[in-house]
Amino acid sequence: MTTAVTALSTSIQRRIGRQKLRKFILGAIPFVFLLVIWQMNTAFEWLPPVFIPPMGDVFGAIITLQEDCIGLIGAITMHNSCSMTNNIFSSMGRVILAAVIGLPLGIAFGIIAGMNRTASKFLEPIGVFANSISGIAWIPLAIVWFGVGWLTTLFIMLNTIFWLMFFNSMLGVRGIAKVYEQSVLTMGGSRMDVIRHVYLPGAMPSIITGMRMSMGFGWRALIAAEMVGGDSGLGFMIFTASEEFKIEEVFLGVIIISIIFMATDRYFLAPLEKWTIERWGLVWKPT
Amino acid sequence: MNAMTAKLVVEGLCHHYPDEYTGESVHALEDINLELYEGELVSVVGPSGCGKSTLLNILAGLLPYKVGKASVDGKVIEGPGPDRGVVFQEHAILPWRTVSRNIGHGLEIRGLPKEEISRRVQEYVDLVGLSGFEDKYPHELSGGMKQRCAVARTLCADPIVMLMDEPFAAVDAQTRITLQEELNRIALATKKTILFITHSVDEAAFLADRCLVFSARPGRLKQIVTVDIPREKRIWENMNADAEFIRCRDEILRLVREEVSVAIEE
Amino acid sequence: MQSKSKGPSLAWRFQRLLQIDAMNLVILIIGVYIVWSIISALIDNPARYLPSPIAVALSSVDMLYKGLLPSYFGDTLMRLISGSIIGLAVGIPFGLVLGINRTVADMFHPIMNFFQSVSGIAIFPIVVIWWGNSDKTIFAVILYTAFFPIAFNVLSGVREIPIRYISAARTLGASRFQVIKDVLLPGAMPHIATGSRLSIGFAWRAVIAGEMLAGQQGLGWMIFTGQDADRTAEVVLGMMLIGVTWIILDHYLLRPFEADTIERWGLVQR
């Protein structure tokens, strides 16, 4: 019996390996395939390389970006001569200062707005008028304002992450039920109690899936931010490069681009998102 | 009865308010007056929409009242505070915290030591059944399970008065009985005074040592049925043949049945 | 979820807006009308940095006689509804078949993981060369952002359906056409139209970004330009025009579209 369970289980154990596997091979292949025609792309010039460049040039332009760089001291030193790195940092240096200002910032105010139910009314227009002027549309007022650079593109990286913050955690702090405030009360617990135990971790699917949300968003403005309004980063990056012609250096930032998101979308905000809606479940939602 | 001292005290209590749709005044609750004593367990029952559950939320401080007076202890309730614990009806432990910590809220917003907490939490865990969960969160509990822990989070910070506003509604049948029965042995064990809100018969008969019968809207006190059978008998399996628990009931469900009659005739 | 035969109609709504919401925005409007005067008020060259809202009406009074403003709004909301349009028939058949096939779902999946990454204005720069400051370039951009979201819902939507539904119109003999036709895109409806409202409100961006950058003419392109020659009113007049024009989508066509559709074909017995 026991050897007929243990046999089972390893078989399955086997088979879930096997999946798994399978899964890889078979998503690389599109990958594989894909780069078979870049190469031959390559060879026989269906395309001219001024279209698709080949292979070698996009990997080749890291070197040319970064040619008289001072090996890794001069990159993180931010050296006038390592573009391709300089620009990579200011990009993600703006993400994170915007992150760390924007988020809390938004989930204050959220949570304010939501508490009380009739400011979040007059708040709630607000708030979804903010956010159907796409972040993308302020680039030319914020350029009036703050001028083409820094401040410009932080700005409208801030201004996305923000609102749509502010929302999700007003929304989610108005979609508690109203049982857990009165439990909470009832014994005896003041405002600042009903707010650390009650508004906050009833609020935190919601600020969470919030939270992924505006990175993704935010990063998108970002990038077009930086390609309008911007002097550094990736989207300045992409944008001079190409006024120039120089597609492989687009095509290498592009890659950069879409791999910084997805490392962060993949390995740190989605993990988080599930890890909250698994621990909390999403069971408590008004029905 | 075991004590003499009224622990909550309603005197004159009027309550209106308006309708949501029509704006008119509706007359909820009419001159209300009971006494609550120590280690009493009193039960209210009427048809739905006597305003059973207004006066609960007076009396929990989370709807403001002009007419009147209520009291705990000798002083008047102006609002939510630790003397009164509530359990209501609705699953209302917080989903986000596990049982153990559910059943400590009311001693940690006190600013109780850790230590003094998690013994007491401890204590009520036991009694209410719930060895072994402690470190489950609500939404891996049962419907019966999760209104335990909310009996107990209640409990633990030992309230002067303990109000439930149809506490079992939300479970199923059998475990309704199995609940009851604990609160009975509970109520036993602690002596606290409860006022249970019903709008079933049977367990108004079952629980209370008095039954105050409400009269359809405004809600009015009717009459009051005493039930004189001793905590320690009573257990469902006797119930059916206890003389004095049938009289109880019959005579409580005949007076709502009048009421629920005069509701349907307007 | 209810199980109302059908929705409110769109007229109900639309009442019930105008008598609960509209003091509510009133209030909320002339409020941020103040404000937004006193503020334009006090700052040194409010022409340049805050017009006031007067001024900006103005610009619009003048734009309206000049007709720019239709023909700009005319050009944004074309390029709007045909990129959404060929995002949506493009994007709906292709879920579709990943979602009918383990393997293929499995073998595309990563790829257009990594494909959405790179968000649609990023291959902006890759396009324009190829085609240069041209409305082909902002289609393609278009094209490229309202794809992903309407395919990933429809894959998630088919996917959803419980195998028994197949398998009960196969015992009756269905074909493999009929099961798409009666089965699977009415199983997948919800998702549907969830994915086409998200779809649509990623081509809006897009649309914008896309004008903004390739200087084509339409809403995009009127505030980049206002701000190129300092007209900030105008810069002003677009961006509210931008977001009144989408709450009036999202709100009025969108989202009531998608509650129906949710409410007609959830499967309300899941």
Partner chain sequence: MQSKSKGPSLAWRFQRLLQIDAMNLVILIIGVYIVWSIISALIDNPARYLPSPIAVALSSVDMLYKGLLPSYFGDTLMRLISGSIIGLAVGIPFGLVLGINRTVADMFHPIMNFFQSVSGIAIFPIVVIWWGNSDKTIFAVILYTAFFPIAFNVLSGVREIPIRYISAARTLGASRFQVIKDVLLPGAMPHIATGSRLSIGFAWRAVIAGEMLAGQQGLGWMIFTGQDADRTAEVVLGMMLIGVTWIILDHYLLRPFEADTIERWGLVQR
Second form
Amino acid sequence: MTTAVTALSTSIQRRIGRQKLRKFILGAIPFVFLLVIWQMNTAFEWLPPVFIPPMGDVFGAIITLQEDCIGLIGAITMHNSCSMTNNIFSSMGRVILAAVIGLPLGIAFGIIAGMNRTASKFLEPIGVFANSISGIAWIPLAIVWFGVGWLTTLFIMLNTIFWLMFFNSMLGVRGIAKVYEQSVLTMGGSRMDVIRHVYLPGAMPSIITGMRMSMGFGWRALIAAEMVGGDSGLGFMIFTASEEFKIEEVFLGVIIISIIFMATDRYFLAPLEKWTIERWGLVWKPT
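Compare with the form predicted together with the partner chain: the form predicted on its own:
No partners, no molecules, just the chain.
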């Protein structure tokens, strides 16, 4: 038995890699700890189920939500938010659309603003001001302007993503020494060469940081906007469940949001950071 376990462990280490396996185990420990505490609370009832529902009820809510949706379809009274799957795709669609529009615009305008030191100092207070009120603070006005639905949530997301990307990109470009730009121009390079070979690589750590921050804060703003001014999405699902005191569905929505964002960060943003920052030698890469 011991020999078989050892052989299995060695095989896993060879396929995954010892470093990756160690990183995975260390990252999983906090979640395992939380799950254990959650299960212990269910067993010993430290807090009543109205505050923290049993784990089985939370995951059972997946089946309940789909069954309710099927029942509504049969009664020909289906609403576009009855299905948990529809709500997930609705929220993800808004995030993708806002990211496709907001990220490139924020990076482009941030680089342009950062290239001019005088203009960047003038625009920095505007960026700070816009970031302080971006997102959730705009929800009441967005509802008045656009009503309840897609436009309101999209506006809130774009407002959050754009200003964070703009501010971080501008500061990243402004922090690059002027001598690098002058060197490229002296060697006959064009302004586009300066952007491509100096500003973009030099500002990339700030750009990636801004990207990860904007997606994180964007998700928060989206959920809040869907709760107040949305007609579908995970935020709308959570808000509807809380009004009906279905705490297990609220917990399920929170877990789904966390999983989606962690997957986005792990499989998109982190590889992007590795491909850009490490590629240009802007961070130390462990051997």
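Positions refer to the first chain, counted from 1. The model shown is predicted, which means the values in this text are computed figures rather than measured ones. Rigid core (definition): largest C-alpha set, two forms, superposition within 1.5 Å.
Once both forms are fitted on their core, a CA shift of 2 Å or more is seen for residue 57 between the two forms. With the core superposed, residue 38 shows a C-alpha displacement of at least 2 Å between the two forms.
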